[in-house]
Every structure is written in structure tokens, then in C-alpha cells.
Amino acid sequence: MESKGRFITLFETAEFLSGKDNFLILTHQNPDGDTLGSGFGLAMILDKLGKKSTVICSDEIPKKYEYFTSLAPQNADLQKALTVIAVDVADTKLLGDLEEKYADKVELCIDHHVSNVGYAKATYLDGSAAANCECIYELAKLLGVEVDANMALALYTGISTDTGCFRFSNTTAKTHRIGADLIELGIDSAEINRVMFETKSRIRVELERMALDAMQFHFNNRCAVIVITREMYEKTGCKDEDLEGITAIPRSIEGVIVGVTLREREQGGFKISVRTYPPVDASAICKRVGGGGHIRAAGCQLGAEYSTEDAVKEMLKHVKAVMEESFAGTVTDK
């Protein structure tokens, strides 16, 4: 575990958080169910095992996750030395304002993303998990940790949001297992998916009205690109945080393969999210502009040297490149 780089299994990353303590927990950027309900989870599992951990993330953890976030121990000494690990974060650029300070001491990164660098000193990656808190969830079982209500508010929070509720083409059967497992626990699931799913701020709503009266279609309609500029930001009062699942947009259109979504970054530049349907592969698209992800799901960035229009014309050129090699064929924008 000294070189970079080295991918384990699940029993070896069960050995490592057996022998290591004092952990420090680190998540993504603009956070999601997944990397939260990773993270605070595996706090839990730790503090059963009577190890002290503290979960962190360079931007505000939404509110909304408080049922869960809120019974997680945070008990690391931060001032002795920390076993720093990271969960549901492929690449290093995705922690945010923490990059710099931690980028080169993790020393375990639990992922399921199959576009994860290797930058940790060791990873355990599971490609075919729907959703990392799968891998938190079996690692659980691995280490003989029982798996109790407050865990599966927090797991079960991130498999269904990052399935769409059971929705989505990565959900398997052993999801679905897992996700029963869960609810079995006493866990009111109908709250949580009403909550992840179902409701919306008002100035979400508006700042979505502005966003599909500017929604552009390209490639005989089999693209659509939104795009939350700052100003969209301003006039509505959203942040980040209150427009989770809205990459889900573009793509949800009849006749649409290819949505992306672009969201005009505070500092400048362009956070970009693809959504695709088969055959398309949205790492593909991503990976061209230095991103990644999952097949049907990926993200990238444009820097600040991109305005809107430049940024949407260089996500079109990548989109258009992939989805001619997709179709094995010249692809033409009307």
C-alpha cells in the first residue's frame, strides 16, 4: 500500500479500516446522496467498531440530509495524525477547495466509478455498484459491523438517488436486495425518495422555467443542452445545493439521447453534467474534456476562459464526435 495506484479487494479494505484509526472522511464537491450517505455511513460502521472519524466536504452539506448527517459521530482528534480516506470521489479535482491539502494523502479511496484515476495509495473499486453506498453496505457485512436504522437512512439515501429511485439502467438486482435489506430496518423509504424526489423550492422551480426557455436542441433533436448561468442564480436566490437531479432535465425529453446540462460556476467556467441513453456513453463525451464517469452518467469542467456560448459549442463538438461513433456515422446539427 506504499505506491499510489493499487487497487484491492473488499476483504483488503476491510483489513485497512481494521488496523488504522483517527479517520478523516472526505466527500465531494457539491454533494449528493451518494458520497454523503457513503461517508456518514461509514462513520457509523467505524464507530461501532470504536474508531473515531470526522466526515468533511468543501461545500455546505444541504440541509435536506440532516436526518441522517446529524446522528453520525464526528470524533477525530484533527490536531494527531489522520487516516485520510475518500468515498464516492473519482479524481482528486472533485474535492473542491480540499484538493490542495489533502490530494496527496489519501491513503484509501472507496469508489465506483470505473473513471477513478487511482490517486489514492490504495482504492477498492466496484464498477457494477449502482451506487457507492452498495460497496459501504457490503463492507458493513465484510467486517461484521450489524447494519442499524440510522446506517440505512443514510445508504439507502444514496442508492436511491443515485439510481433515480430505482430507476435508472445501473440499478441491478443486487440494488434491489440491498435497497430491501434497508427498508427491512424500519426506515420510513417513502419519505426519503418524497423528499429527494418529489419536492422542490419555488425558486427552483422558477430558476427550471428559465432554463427550459432557453433549452437548445441539436442533431435532428437527439441533444439537448441546458444551460444555469449566473444570472439565473442571482435572479432566483438558488444555489448549487438546491438543484440536485436537474441534470435529469434534458435527457427526460421523448427522442432524446444525449442531455447536458451546463451550470456557470461562481469563480467562472462551466460545471457540465451528461445524461445519455444507449448507445451513447456519457464518460466518453466527458473524458474528452479531462472528466468521467459512468456510462449513462458523466461530468467534466470548462474553465474560465470559456464563455457560455464558447462553452456550449465545445461540449456540442465532443457530444457530436461520440455520437458519430456510436452510430458509425456523420452526424449533422439541424
Contents of the next structure:
2 protein chains.
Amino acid sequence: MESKGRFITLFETAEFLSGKDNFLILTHQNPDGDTLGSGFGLAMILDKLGKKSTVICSDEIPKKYEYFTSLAPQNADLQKALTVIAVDVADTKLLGDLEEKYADKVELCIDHHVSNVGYAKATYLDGSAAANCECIYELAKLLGVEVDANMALALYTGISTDTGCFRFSNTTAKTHRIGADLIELGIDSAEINRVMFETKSRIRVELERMALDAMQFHFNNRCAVIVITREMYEKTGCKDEDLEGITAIPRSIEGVIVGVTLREREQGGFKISVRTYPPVDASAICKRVGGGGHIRAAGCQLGAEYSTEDAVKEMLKHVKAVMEESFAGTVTDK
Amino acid sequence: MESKGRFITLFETAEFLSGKDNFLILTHQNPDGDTLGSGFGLAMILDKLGKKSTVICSDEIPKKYEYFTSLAPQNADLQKALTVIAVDVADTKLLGDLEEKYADKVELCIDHHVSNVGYAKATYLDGSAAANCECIYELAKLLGVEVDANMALALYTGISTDTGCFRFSNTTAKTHRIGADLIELGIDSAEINRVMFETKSRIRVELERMALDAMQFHFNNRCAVIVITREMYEKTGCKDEDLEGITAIPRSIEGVIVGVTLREREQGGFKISVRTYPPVDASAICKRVGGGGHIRAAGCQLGAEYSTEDAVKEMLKHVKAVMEESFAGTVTDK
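Moving on from the form predicted on its own, please list the structure of the form predicted together with another copy of the chain.
In what comes next, the whole complex appears, and the chain from above leads the way.
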């Protein structure tokens, strides 16, 4: 969607929220900790300001984030005029099934993706924030809302999940200082991280083993590809939510700078995640197939007309092209 | 070793260092990021104070920490009287081959293990520090030494590796604030974490798959055990340094509260790591076999008289006993 709105400051964002009520907070499809932490965190802030809100998402909330829903009252009056806000949603396409109904109605977007196209009437964008929850935390401070332990839980979860627990290159000194503030509010950060990162279902462990067995290496071992086929889903009984973080695996192999993970969708076609290390731009690869994202982590989709083999071939073509641009030379498949 | 020394404040520690010179800095055997970060970090501080020092260890420095050695001049005059300091060493037993020569000569120990027995003439112990490198950072501040990017590199590495990148329950608000300070000194924390955590050799990936294949579950799936046998070492060609972090795997399975990893040593016998979740005390399990450590992470050894099967049986006996104490009831093996 073309840009149509204007970009505003955090202060204007606070003013906007202060002057409105009855908020509908949109989160992105395939919701993660940051979009949900932002949504429910914002709902808690609005509640403290005596305002009503409800958080919605096109997709089901993964089990490990379900506890968010009990932290904030979901009390917008859907029969009355709503103030529609989107959080951590870079493009209306990412609203999933909610796109049709709400794409043109988003009055405010709070986001940290530099790829945000400015689809909302007003957008607060902090591209330096590792997680959108950092913006929500700063907004709470600016609004004079006391951040309590429940808010801290939601915001810490968003920050931790979007930074791989302070590991990724998006992590800044500010990210750590906000993390410190949130921990001081009494949350059990280790327990959050255990649930978010450490605990794997036995199903997941089995699936990882299968995926590793089938891992392919290309371009002189600088690119690793794993495909999660429907057969693997069926054999292990895993769901999409069991797969979170699996996209980090290919890039984690020594020497690999482009990791590609293809998940075969139930309805056919593939959901694809690309993770890179410098100098390769993951979003440049995904943009070539109509996707997008960040420089080190991006995503795209391929339709049901692609067989597994063709989908891998298609992605390798674009990986090769972007690698050749990055290295200013020919990349051969070995 | 019995306690013989006294416990001192950080201020007294700074005074001690100010009044001495020609330091020999001892680190613990099987050196990790925290003992080496503490050692080389302290060496850099001493260098800035115009003092000479050399860091030593009974074992070879793992490849990924080798860069530490180029950060600090190693210039103690070993022919003259030395001031012997130990960092991150809870017990003289952990000095390995250096124990015999130095056990009685440690004038100062800087440590964060609450199990520190006070073997040094003077010990600065901060049991609330997630990593000993936090203590070294605070010491630099107290001594008025400007922490530069090289020091930050060593100290960040120690903090990150000892907290699982700010993930474990030892992580505090202070840990994050020091992390923030260090990042502001211009270090590439993502690159450090990539080397420390994300990058796995293909050998390591292969070994993990073997270990997972052979994983055993006990006590109603609450205990998981993996054994890294000599055969696995040989098949994959892996070294001990390829194994770092492998001890986190058993406990990472959903429902597991005691994870036990046995590594068969080249000379026979086993090096054993125990990782637990509440309410089970890992150090209580290891103490029963002459080992020790922290409440969630501890270690012990079993001699060459144990076969693999016997070693597992022996450990399960102690796991069972401590689980029964923890749950105040009988634990049966299913």
C-alpha cells in the first residue's frame, strides 16, 4: 500500500491517545511476542488512562502468549465508533484477514520497522528500537502511566523475543536499560525466557532432527536451506507454533551467511524465512519475491504452483543474485 | 580446602591491587568466558594502572576465547616475587594442574560463587553478581580506570556467556545496566554473541543429533540424560570445546526439570553437568558425588572405574534422592 499518512513524534502519539477512546488495536498476522506485547501492553496503558480497548489479530494467539489476554481488559465497545491503531504492523498486507476491513481505517500506527510504508493516517516509527515494545514502554513513561508488573511482563516478552534475548544486532544500550527497568518491576525474566526460548516440546526436538537431516548446503556452504514439509508436520504432529525460532537454525551453522527456511503450508505453497549475516541483505532477497522485512531477517511466500524442489530452486536463484550483488562477483553452486 | 582467609569489600580489593605489583592471575580449569574475561579484563585494568600481570590457566584456552590473549600485555616478571590472584575460582580444586603450586599462595580471590570456600588470604565475593566480570567492571570504576572497548569486549563476553546471553535466572537489572554501558563503548555485541552462541560447527550439529538420538528419560520424563561417549567424539571428530552449551539440551525438553550430561573423558571416567529447574538443587545432586556449583547448574566427576551404564545409574540414584527431598515424596522411575 502506498504511503498516505504522516509520520509523527512520540509526543504527538501520546496526545493522540489522550484525545481519543474506544480503541481497536490491530496486531500482525502470525503474531509474535512483540506485536502481542505491544498490543496488550498498550491496552494496559489505555486502561490506566481510563480508556477502553480491545486487541485483535487475524490468527490464533500461540499458546505461549495466551497469558497476555488475561493481563488487559478487552472492553472496547465494538458497536460504537472505534479508534483503530496498529502496532508492529509494517504494512496492511500483514493484517491477514483483517486487511480488507481495516486497511483504510488505521488512524495510528506505532512501529519500529524501517520498511513501514506509512499506510496509517499517522505513524510513530522508531527504526532504532530493537522491539516495538521499547516504543510502548517509552510511551507509557511519556503519558505518566506507572508501568506495573503485568505491563512489564508483556513488554519484556516482546523485547526479549524480538532480540533473541538481547542477542541480535538490533539490541542497543537502550534495549538493555529498558530490560533492567522491567526486571526491577519484579518480573521473573528467566521464567519468561525459559518459556520463550529454552523449552522445546519433544515434538519440536524430533522435527529439528528431521530438518537437520535434510539440510542442504549451497554456494560453497555459505547458504543453508531447510524445508519443513507437510510430511514432517504429519509425522511429528507439530503445529506452526512449535516451529518458532527454527528459522535461526540454518544460519547458525559455521560459515553460513544465508539461512533459508521453507515451511510447506497446509493449503499448499510455502512460507519462507531468510536470515543473513553481513554483507547479505535478507530483505533484498525477499523483496524479489514480493516479501520484505529487516536487513538480517525477512520473509516471503511462494504459491501452491511451486513444488518443494521448485520453491527451493526459486529461492536459491534470488539468494545467488543478492549474494552476487553483495560480493560484487559470481557465486557458483558447489 | 578449608576456609583460612577473610572476606573483604570491593574497596579493600581496590586498595590491595593499588599497593601491589607483578600479578599472576589464575583462572579456573576448563576455562569459560567468565573466568577468562575476568582474568584478561583485570590484566587490562592493571596495565592501565602501570602494573604488570600475566593470566594463566591449567588448560588450553578454547579457540573462541583466544582473542582475549591479544587484548592485554602478558608481562609479569615470573622470576621475581609474584602477587597471586584467582578470578572466578570457587575452590583450589578448580585450579587443575596449577593447584599444587599455587593453592596456598593465593593472596586475593575475586569471585561470585556463593560456594567459594575462602581459600585465599582475602576474598572479594559478590554472590549477587550473575558473572564475575560484573565485579571486575565495578572494580575498574572504583579504581577510576577508564573502561575501553577492549576491556568491554572481554567483560561483555564474560557476562553474556555466564548468563546465557541475559537469559538465566542469575541475570539482574544490574547485569543489564552493565551490558548497556559496555555496548555503549562500541563493541559489536551481536558478533560476540554469534561467535559464543549461535555458530555451531557442522561437527557440533552432527554430535547434537547423535546425543538427542540417545537421550534417555527417567522419573516420569522429569529427568533427561545424555551421554557423550568416546565413540561419538571419534565419529564426529569433535573436541571438548565443541561441546560448550550442550549441557543445556536435556533440561530444554518440555517437562524436564533435571538435565544430566555425561561426557566420557579421554583418560576414562566422566565429567558430569547437572542443570535443574525449581525446586531441584543441582549443586545438592553434585555435592553427593564430590562436586558442586550453583543451584541451577553444577558439576561433578566419576572415575574410570565406572562404565557408561554404571555412571548413569550412579547419577540417577543421586538425582532421585534429591528429587525426593525436593518434592518430599517418592520418585519412581518410569
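Numbering follows the first chain given and starts at 1. None of these values were measured; they are calculated from a predicted model. Throughout, rigid core stands for the largest set of C-alpha atoms superposing within 1.5 Å between the two forms.
- Superposition of the core reveals a Cα shift of 2 Å or more for Met210 between the two forms.
- After superposing the rigid core, the Cα of Arg265 is displaced by 2 Å or more between the two forms.
- Positional change of Glu15 between the two forms stays under 2 Å at the C-alpha, relative to the superposed core.
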